[in-house]
Amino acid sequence: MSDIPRSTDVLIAGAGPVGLTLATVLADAGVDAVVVDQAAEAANTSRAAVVHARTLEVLRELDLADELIAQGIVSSRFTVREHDQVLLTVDFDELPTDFPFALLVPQDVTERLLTARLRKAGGDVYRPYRLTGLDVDAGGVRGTLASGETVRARYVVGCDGMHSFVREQTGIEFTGDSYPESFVLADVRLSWSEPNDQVALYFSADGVTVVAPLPGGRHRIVATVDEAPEKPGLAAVQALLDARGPRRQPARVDEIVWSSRFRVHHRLAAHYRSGRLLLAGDAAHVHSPAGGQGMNTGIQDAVTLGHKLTAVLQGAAEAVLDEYEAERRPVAEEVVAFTHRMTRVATVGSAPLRGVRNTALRALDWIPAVHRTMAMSLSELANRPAEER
């Protein structure tokens, strides 16, 4: 544990994906950020493994585009299968974007890239840190700490998580439900004959299943399931992808590399902001892991978040920092609204509705249109600014 700074312009709860890169964007221009954890330690694990072509666009202007796309795998196509049967293609080569692909890299790697960055600029993460206490006056906010530290700052933003302190301390409303279902999230070692530098999506009664390449040979499995076990198991995730994989040609776990289950939510803040208190990323959203969305629309979150403070803290009026929530706040709840639907139709129970929904998405699979726009809420390019569209 080091000495933490007694005051700052902005206290960020939460050094996942969404504080590092707020904090990076305040770094770059001038304004002083802490950034506080309660883990001893970064995460070292995989978990959201997906950057969409519009967040390579946001990170491009800290530089770290071209260095993640190097550590990463390309992926221009995204498949929805039932078994052997292909029902939709989703290709991305040919978006408005200079990303035309999405970029499969574990979230370790894209936390660490984006911690160098922070340090490059000046700034760092203070660890072992939890915050406690939250006490706003008219001049800024006191944040108290575990350990018994205060922080003195003029604003303070939640990126810490689902369970976050901030918005509990806001009384925020986080409108939503809970899935029923489990998931398992397992990074594996596979032999399959399916291409490797595409993710599948197969849906089946049981549930939805996606496959997904990953740097170093491995591949990340995410599935629903009823309940799933506390650290699923080389058997149990094959019989995932033996009861609904591929079935011509079976694909074969041969080693699990990491795994874990969570539950899912539907859930989205009321509001983005109470005075000086703000959210950004699962904070202020959550959603199913259909698309892997979630991170990408926390680093976009916070990006847009990061110029707005920044412009207050150099003079602009308050009423900038309501433009965020404006702006972030519809991205969001179009992505919990489309991903809901993906889930949704992704595990249609009885097999008539199952008939009715291949044929369907087979007859949009022939629509370019269809292709186009579910490539673009994918990417998440349609949430794009209106200046740069």
Ligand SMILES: Cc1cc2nc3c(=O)[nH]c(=O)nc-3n(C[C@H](O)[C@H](O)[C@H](O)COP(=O)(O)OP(=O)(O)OC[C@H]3O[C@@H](n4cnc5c(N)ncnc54)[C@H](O)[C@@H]3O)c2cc1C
The other form holds:
Amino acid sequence: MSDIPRSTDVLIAGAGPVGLTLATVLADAGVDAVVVDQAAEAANTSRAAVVHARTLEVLRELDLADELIAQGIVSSRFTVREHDQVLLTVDFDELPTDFPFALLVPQDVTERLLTARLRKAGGDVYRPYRLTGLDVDAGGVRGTLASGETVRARYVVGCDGMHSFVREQTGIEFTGDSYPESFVLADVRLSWSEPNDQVALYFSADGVTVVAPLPGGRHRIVATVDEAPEKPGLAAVQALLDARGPRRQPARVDEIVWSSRFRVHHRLAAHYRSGRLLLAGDAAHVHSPAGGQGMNTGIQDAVTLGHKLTAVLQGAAEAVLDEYEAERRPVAEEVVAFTHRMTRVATVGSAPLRGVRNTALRALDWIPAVHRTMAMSLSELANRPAEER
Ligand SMILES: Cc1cc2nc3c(=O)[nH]c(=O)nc-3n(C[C@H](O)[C@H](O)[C@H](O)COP(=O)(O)OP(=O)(O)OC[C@H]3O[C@@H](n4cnc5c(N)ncnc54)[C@H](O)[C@@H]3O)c2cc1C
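Same protein, different condition: the form predicted on its own was shown, now please give the form predicted together with this ligand.
Complete assembly follows, chain above in first position.
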């Protein structure tokens, strides 16, 4: 790509799903933005596998919803189970949205479509450029890159992930904790008798295990374990499903397509803005992948922030930028709390407590309002701005 511009209105650090979305919203509005990413190439691993209804609503604004849906699996139901017993069912098909389902699609596919869309809007990503310095003065910010080049901008947005350099420079606290467990993540080919358009969450004393269908005949397995192997193999994933999955007709792992392990934190930035520096996505919040909401919350941050930045750069008062934190931080706070509760309920250790939990969940399963509340929370439709409800 050509030489990096020396000045711009918005410098975006990080071209993950959040940076790409923000850059596209700005490009569509005619705002000058530069996106840099330290990686030489976009990540090609599947990571976040669920795109929820609220995210599809905001991606429709970018004309991306239909294209993404064409690449994924439409899933209208999540079930919570203990082995063969269904404890709770969450149906999405009655949701008040044009997208009454969860879309299962690997993150690299989502990022590929976002990158193509950014190019269509006239933008692109500068790689490999690592942001290593920020100097803020009255008129703007000078961003220094590891290459030694500098970019002057009116605003800098850290979409640079959990270990955000931008957040570090602001001194904004990132409070929370880490879960003691680690997560096994595997995309597999699976033989099993369950429907291939539903997500199943298996609760067990040893940890929670999610089995979700992916396009191309694959399934995503996510499981909490005390200590995950660096690269979980077929035997390890099979052992997890044997111990926690269906018993009447056990699942068989035929092949591991990709696997990884990761550690999960639940942390939230105390603020999303410090003057001309702003945060979005994992730079501002990280949480358990139970419910698959990390990337979703971040993409929604990016769309909101894109509109606010556009307004300010087109003459609105700077105070409009504070609305971003006011609107989006409570959403992340709720997601962090919700996924934390789910993770704790899923991993209740003692047999008597498990019995109480299962009885309570089965009782709740009879109450339609509970289904609706769960579906609204998981789909993130509960977080729609008031004017869109
Ligand atoms: C192994 C794994 C599995 C996951 N599974 C799930 C899941 O099942 N469900 C779910 O919801 N979420 C999952 N996540 C989380 C999900 O991937 C993130 O929530 C999502 O990627 C956040 O997007 P982002 O754009 O904020 O940050 P990221 O995707 O982390 O992107 C940040 C970008 O910033 C760049 N960068 C960092 N520092 C700099 C710098 N100083 N200068 C320039 N560029 C920089 C990086 O190269 C990167 O491209 C998973 C994450 C991992 C790692």
